[in-house]
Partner chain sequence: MSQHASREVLIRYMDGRERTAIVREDEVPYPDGKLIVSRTDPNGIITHANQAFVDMSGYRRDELIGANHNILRHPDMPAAAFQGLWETIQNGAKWQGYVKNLCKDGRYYWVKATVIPNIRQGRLVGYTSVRRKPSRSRIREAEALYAGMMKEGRHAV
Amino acid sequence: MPFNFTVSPDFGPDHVSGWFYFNTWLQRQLGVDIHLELYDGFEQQRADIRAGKVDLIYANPYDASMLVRELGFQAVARPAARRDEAVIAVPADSAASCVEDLVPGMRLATTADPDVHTIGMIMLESADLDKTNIEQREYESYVLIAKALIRGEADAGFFLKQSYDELSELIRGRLRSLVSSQIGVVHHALLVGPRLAGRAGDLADLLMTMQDDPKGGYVLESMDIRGWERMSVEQTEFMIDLIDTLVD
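With no structure shown yet, could you now provide this chain on its own, in the form predicted on its own?
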């Protein structure tokens, strides 16, 4: 039976092929069968995770908490020099030039990505806005949030900064960023589940030298990842505690 691998649905659509290349590279390097399953949204992915259908995952910080503390996953590595930040953006023709220009009753477009949503809501506090005085609508992806802003269906939207930066120039040119968070210690991570735990060390060793392998370097480029850094138990616990504090 092959192991099952998945990726947090907040990755950019331009990198779909990169994750398939990565999966193929992993199979050859580890000598095991791994099936890659990509999801359109968070709800079904989380249901399958809880049903025990995932053995390896490139997870967002919020889901890392569930995976590690409830399901026995362990973090292996994180992408080098990349941290997760949130962006609040508006349509390019919006009258708002800063967060404080947003007013009660404004229509917010967000996703089911809790860490990005939570960071975004914290940034809205400077405008005295919270869930009691704004309208919120949840979308399946950041691309759909961008479209909602462009169509005038929302006044502001929350984005994972990486996803915002990866929007096409045409789409991004019709939006405007008001603010970006600068937390610096929150990031995605590659985690292994109990069935694959015995290969965690081998996987970590492979990832640390991936950029030195010609094929591995090509795969990293296709994923827009510079390389990997080892992730210790202490680093994992610190990030999870921070996310839990923000969400609570």
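Positions refer to the first chain, counted from 1. Here the structure is a predicted model, which is why all the values come from computation and not from measurement. So that the term is clear: the rigid core is the largest set of C-alpha atoms that superpose within 1.5 Å between two forms. What changes on going to the form predicted in complex with its partner chain:
- Listed options Ile150, Glu135, Thr110, Ile183 include one hinge residue for the rigid-part rotation between the two forms, namely Ile183.
- Relative to the larger rigid part, the smaller one turns by 14 degrees between the two forms, according to C-alpha superpositions.
Form predicted in complex with its partner chain structure, per the form predicted on its own context:
Since only the chain itself is given, any partners or molecules it might have are not part of what comes next.
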């Protein structure tokens, strides 16, 4: 029976093939059968996680809390030099010059991406804005949020910083960033579940030198990941504690 691998649905659409290459590379290196299942949304993925259908996951920091604390997963590695930060952006011609200029009733464009949404909502607090006094609409992607802002369908939008920076210059030129988070310790992580726990050490060792292997380097490039950093139990717990302080 193969192990099951999945990826947080907030990965960039340009890197889908990269995750399949990674899965193939992993199977060859570990000598085990692994099935990669990608999901369009968070809810179905979480349901399958809770049903015990996942053994390996590249998880967003929000879900990592549930995976580690409730389901006995352990973090193996995190992407090198990549942290999850959020941007609040407005149309370029918006009258708002800072977050505090946003007012109750404003129309927010967001995604189901839980960590970006959480960080974004925290940055709105300084304007006395919360879910009770704004209009929220969820979009499928950050490109659609950008389009909503440009069309005047939203007053402000939440972006994963990396996704905001990857928007085309044409689109980004019609937007303006009001604030960008600088948290530095919130990031995705590769986690193994109980069935695969016995291989966690082998997996971590493989990932630490992945960039030195020609095929591994190519796979990393296709995932837009520079390399992996080892994650200790305490580093994982620290990040989860921090996330816990941010959620209500």
